[in-house]
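In the block that follows, a single chain appears as structure tokens, in the form predicted on its own.
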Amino acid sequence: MGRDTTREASGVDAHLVRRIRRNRWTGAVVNLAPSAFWLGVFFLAPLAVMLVFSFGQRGAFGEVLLAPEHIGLQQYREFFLPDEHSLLGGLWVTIAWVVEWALPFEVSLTSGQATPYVRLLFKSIGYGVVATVVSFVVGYPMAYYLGHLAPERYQNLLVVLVILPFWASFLVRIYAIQLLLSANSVLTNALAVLPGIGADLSLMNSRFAVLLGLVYIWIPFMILPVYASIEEIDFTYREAAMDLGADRLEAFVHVIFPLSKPGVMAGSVLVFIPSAGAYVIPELLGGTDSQMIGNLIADQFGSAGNWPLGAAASFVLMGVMLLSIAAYQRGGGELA
């Protein structure tokens, strides 16, 4: 009797398992449920809380006021609009400042100044752009060598050398740069030999130190996608272009580089996003004039105790990141 009951139960279980396997929606739910739970609890829920906080106000003792009379866009207004300006006037001052900041020549469109938060945001974007350009200039030739010129037996070893810094802690690598750029280091002592450079030279707490840190930390994210793209290129296209009269440079510009564009776009996004939102690198390597939007956000959640403004700044930075991803997709990239 007991054996019959066990067989019936096993038959029911086997039948249930077969039904679950045949139903693709049930399988999808079972497979996605753990990941969805993790993302919902540890990503979406905190993000939703921050979104609500960004519409609140800071209380007298640092608490977040979320009563109906305190809900509004005042944090975003404080971030974008200078004091004593109307909405249209503040927008004009901000846009004019951005145009003045972006143009390579001097022009005066307004006597006003954008808010310090907007200036810090665009300074962070500038750091991200410069770090991306430098990473491309340095990383593309390395990726080209890895993907096309390197002997096949050494290729895997060279790729390992590119990712080797990731085997060390992020902070350890930053402290290594500190030692390299500080006074009386090997680098500064070597530079002190040059005329016009003092013996007590220190490159720490400068914009150069921040840019060096950004490029050093994130350049593998430029090299690896470009390397993957170049490795897939059929170089007989270059030979065909040269047979049709193009020289090596023209063949590279018109054939090879366009074919490697997906890797360049992916690498640019992967370098720009963490560079523009960096916190640790400017905190440890930069000075008072090298702070970025990430440091502002950390200060608002920390010493300043203004969580609503910190949350609003976080969502502004997130908007910049989403725009960069949109530009990547529009440029022909594909998000995996």
Second form
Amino acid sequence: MGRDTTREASGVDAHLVRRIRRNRWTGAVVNLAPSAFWLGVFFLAPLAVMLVFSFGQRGAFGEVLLAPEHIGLQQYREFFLPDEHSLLGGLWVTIAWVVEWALPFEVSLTSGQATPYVRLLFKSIGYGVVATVVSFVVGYPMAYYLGHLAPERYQNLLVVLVILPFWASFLVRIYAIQLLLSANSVLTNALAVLPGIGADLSLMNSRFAVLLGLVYIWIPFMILPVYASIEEIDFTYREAAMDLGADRLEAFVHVIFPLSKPGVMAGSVLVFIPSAGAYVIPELLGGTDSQMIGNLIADQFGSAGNWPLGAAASFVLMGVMLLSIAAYQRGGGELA
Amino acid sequence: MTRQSKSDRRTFLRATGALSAGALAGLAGCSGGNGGGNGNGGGNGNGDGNGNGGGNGGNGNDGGNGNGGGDLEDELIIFQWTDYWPNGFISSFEEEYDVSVSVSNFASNEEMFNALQAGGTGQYDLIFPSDYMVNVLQDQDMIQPLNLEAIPNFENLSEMFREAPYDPGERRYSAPYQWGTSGIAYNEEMVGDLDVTSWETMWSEEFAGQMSMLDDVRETMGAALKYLGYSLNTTDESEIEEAKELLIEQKELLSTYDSTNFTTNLINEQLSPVHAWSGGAFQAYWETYEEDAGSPINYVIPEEGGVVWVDTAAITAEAEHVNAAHAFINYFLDAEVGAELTNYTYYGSPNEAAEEYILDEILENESIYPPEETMNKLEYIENIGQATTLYDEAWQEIKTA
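Okay, that is the form predicted on its own; can I get the form predicted together with the partner chain now?
Next comes the full complex, and the chain you just saw is listed first.
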């Protein structure tokens, strides 16, 4: 009898818990509380603090001034608006500069220049785009091989090999690249068999070194999503296309590639975002002209002691990232 | 301002420490002393420590040290750079003054500052900030003025260090501990025996593509300003502009801006000449040192002058053991004890009276003790308030030019 009541009671408890969890309102609270807490405390709150800082001013000792009279858009103005220009004038100079910069041929639209911060931002985006394109060119054939051509029993092993570099620390691998690219290294000695190249050639501290580092580190993020979407493709579509008169190239361009596009889009976003925001790679491999926006932000939070400007630059960078994700979604990608 | 510089100086210390103490084993215990306890004092019974300990005892007697400020507490909590004094240094103090000392270590001024801000200044009695940080700590009321009557050995300081631009005002908040510089370092194996006397070297076509400047606004702008004959603390916009143009001109001659790898680049003959902190340059020196051949690494302070930095001791605002802290400052400002420090670290000593006991090879080394003429042209990096943003803007212009 007594046993029965306890069983009944625990049955009621379990039932109650189930009801709470399944109820439309209480369920949401119970199920979401842990992740909401995590996101709120460790992501949203710090982000909010940084957002507030980005409207502040730098004090004489590097502290952040947040009194009402210091609050304003001055950091964003500093970032975007060239000195001695009005809002419209500055906008024109900046746009003209971007057009001049982006076009492959020489045009002269304005004698002014965008602020160094804007120039740095576009340079970083440039690095991100080039790293993404190179990753795509190098990674797509590899993903295609992995997803379609490779014998099935080796497939998993090959995928593991793609991820393998992640087992070693990021930093260690960058230092390894440093050793490879410096003068009189294994690589430069091997290259010296080619005419016109000496072993004392140093490839370090150059744009090439930075791009090599970016592509090397992030290329798995291109290969894996592309591999996943190619693996799902039903290749009888290609046979159908070829039955209908397409040659191999046409079948690839019109059938297979469009089917793998979601993977390409996802991979591009995954490579572009960390590349454009890179800090360590340009710091360790770059030369005098390979500073990126990440280095600017680190400087502002570190030696320059200007947290508001660093915070503003972070939010500008975040805006660029969000734009790239928006482009991804418009291109038919799904956020999942 | 020079976040990385400090850890570089510290690594150098480990290298020279190994040399002067002649015992690597002792160092492991020393640099592992993070988080306190009496780690630094304990277990240092090697010959070096003992010999020095004896010397200190003698000094304490004839100086009548440290009792001017009232009764000594029986405890002292110190926050110090890693490996910044020889073995036995703390235990000698403990024995002489009957104070039990615990030491924690930090790796950068900013780290120390954040620790004090987060946990209150009462955690430590005695801290060792660098010049510009003294200014910040004082402004934030985190350190208290020294009672110079309790530090009779303050008189031992040389003229240059008795006045401190980073610690102005009627009352002193800091007592100088050790000092160093930044200048030009090169590897003879790479560029031959150079006759470097001026910053001009860093602008010469001859070394295009194999030079680097420090990746530090104030250091590198400072070098250019000094080359132009200006103060490296100038707030004059046109002077800063001129330095900026000069550095943009220099850019195509450089391999990179770098303050973390220049030591390795010197050792591996990747870059020379480089703009260097003295600590990193000496580390490269000892790393390549061979008994009979010496070392191919040279370090020069250009005749136009450059940056001088000094690490100091200061007492926190909420220190609980104020008298013991004063006693400790007086202890390391003693002539023989001060010499003992420099003989260990190979940094310059601000202690004029100590020079009698400092090894000749250090005193005669112009890269540690530059000639007076150069010495007069060295400047501290001072906190220049909002003018800092002028430097930062110029630096961004240079980097994106």
